[in-house]
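The chain that follows stands alone, in the form predicted alone, written as structure tokens.
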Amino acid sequence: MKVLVVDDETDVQVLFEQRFRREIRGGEINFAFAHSGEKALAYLNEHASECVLILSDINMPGMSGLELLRLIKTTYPVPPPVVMMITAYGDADSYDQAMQLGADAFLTKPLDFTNLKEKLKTVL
């Protein structure tokens, strides 16, 4: 499975890579980051059938994590790319537009890994 992490932090790369050090080298999955909404748009644009589950920060500068998803949902409608979002703000207002916009989940920082697996293997 390719997982495409799109977070303006780049250390959440070598956290990620840590944190599934296993499932790479079992290959089990394959991550792909991007460190701005508009890279993850240009990531997309030329392996778009590659990637199953896309993870997002919501609060980055530029495009908004919010704004990426609008137009991930629109722009790949079939299949649809499962998109799992990630905000160190648990507030309602933003659970609720990642939600109306086609969020597959909303998960707060700092992250659950063991939690994050487990949501990541009912999507394998």
Contents of the next structure:
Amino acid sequence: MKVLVVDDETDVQVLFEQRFRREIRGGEINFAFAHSGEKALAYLNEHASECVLILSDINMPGMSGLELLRLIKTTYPVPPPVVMMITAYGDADSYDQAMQLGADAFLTKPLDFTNLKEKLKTVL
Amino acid sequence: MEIASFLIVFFMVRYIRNSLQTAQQFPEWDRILVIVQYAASGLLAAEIFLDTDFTKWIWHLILLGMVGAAYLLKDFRPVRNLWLAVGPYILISLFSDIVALIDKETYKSIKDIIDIAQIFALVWLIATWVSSQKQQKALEKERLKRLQEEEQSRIIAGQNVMLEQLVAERTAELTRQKEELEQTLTELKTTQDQLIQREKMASLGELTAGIAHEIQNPLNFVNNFSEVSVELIEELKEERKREDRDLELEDEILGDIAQNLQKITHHGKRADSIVKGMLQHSRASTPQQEPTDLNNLADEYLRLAYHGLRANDKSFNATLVMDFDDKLGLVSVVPQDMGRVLLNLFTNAFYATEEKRKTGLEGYQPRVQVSTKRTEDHHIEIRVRDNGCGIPQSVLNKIYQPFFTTKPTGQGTGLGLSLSYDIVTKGHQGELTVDTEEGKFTEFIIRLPT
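Moving from the form predicted alone to the form predicted in complex with the partner chain:
The next block holds the full complex; its first chain is the one shown before.
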């Protein structure tokens, strides 16, 4: 399973690689990283239908996570991948908007990795 | 001839009494003069009735006495020149009487000459008297004039006193007004300081949400990296208990732990610098210039401004473009002051894009760009550009005026750009210029000397 993580913070990559080191070593999960919405789209275009799950931050400069979500859900070939949104602001507005645009889950920062692992497992 | 003597005595007494004002000045002398007058009248009467010749000697005595008294006595000084008028007559008549007494023959031979001389002496006397009267009148006139002048100068002196008083009053009034103005000035300065501090706090308010976001991120990393490091250590312990230890894996884990600790330090410092920046931003004192990484400062404040606005308005978004000159080096500025300028320019830029977005323009992508550059003429240029609503020409010359704002009441202090202008021009000897086109873009350019 391939997971694309979208976040403008570059250290997220190191963090995910260590948090999921057992899963990565076991070959259960593969991670790809993009540091902006635009880069995420470019990655998805190059690696069509490779990713089954996208984890995206909402609050990014340039294309926001919500915009990325909308584009994925409306333009990506069927079936669209699972998209989980992450935000530092756990506000109702963002939540409603994300759900309306078809987000599969809504997570708040700081991420609870145990919870996230379980969620990923249920998706798998 | 005795009539003449009488008349001379009579007028002399009158003259002395009038010109010396003896009735008031010298009552004693006045009495004596009156007695002399009566005596002269008595003598004249006696002469007529007794038909005697002897009285002429008494006339001589009276005349000589009077002239002598007038000449010698101190009290009679103003009339001492009486002898000039009367002297010739007295001398001639005395001479004629003495000659007549001694030698009648000689007297007869010179009688005509003496008579003529006597007439001349009388004419002289009258002429002198007339001229003296004239002089007297002139003197009197002079005296009156002097009195008038004295009166006038007295009036002027009075007026002077009044003027002095007026001047003193006016001076006091002016001093009071000056003191009032000085006090007002002090009050204004205090108010200005307070307003500047308020503006700082207002912009701090705008920052708070951005700061919260900017601190939350590094804190999350600190927590996550420490948690994951604990996990890694557990894993390492487990690995070391095993019979077939994978030394390569152990090395990898150790390397990761070391890397994580570095990450923890890095993000801890990041949060630290944000808090320090926030404290600096709200400080009231005027701090020193220090070598500053303007790229870093611009980056930091652009993020703070962006997240600050994002926190207040979730629908807000913009593309942030940073184009930093690597060769910028450290520039000597007051970091918190320059930070405030940048924050203000960024907030304005975001506000402008938001205003344009609200007009419902199709396909509009808000964009705020900050770029730094070291120019060929050794200046540092920081450009803050947005593709927002632009500034209308009509208000372009007012944007640096204190309290001028286009924002709705209560949303802007109108001090942001005015303070920014002061900080750049007065605080750093730089220039703050603007390039704009209504509906298209606005670009603020900070030029600093190096």
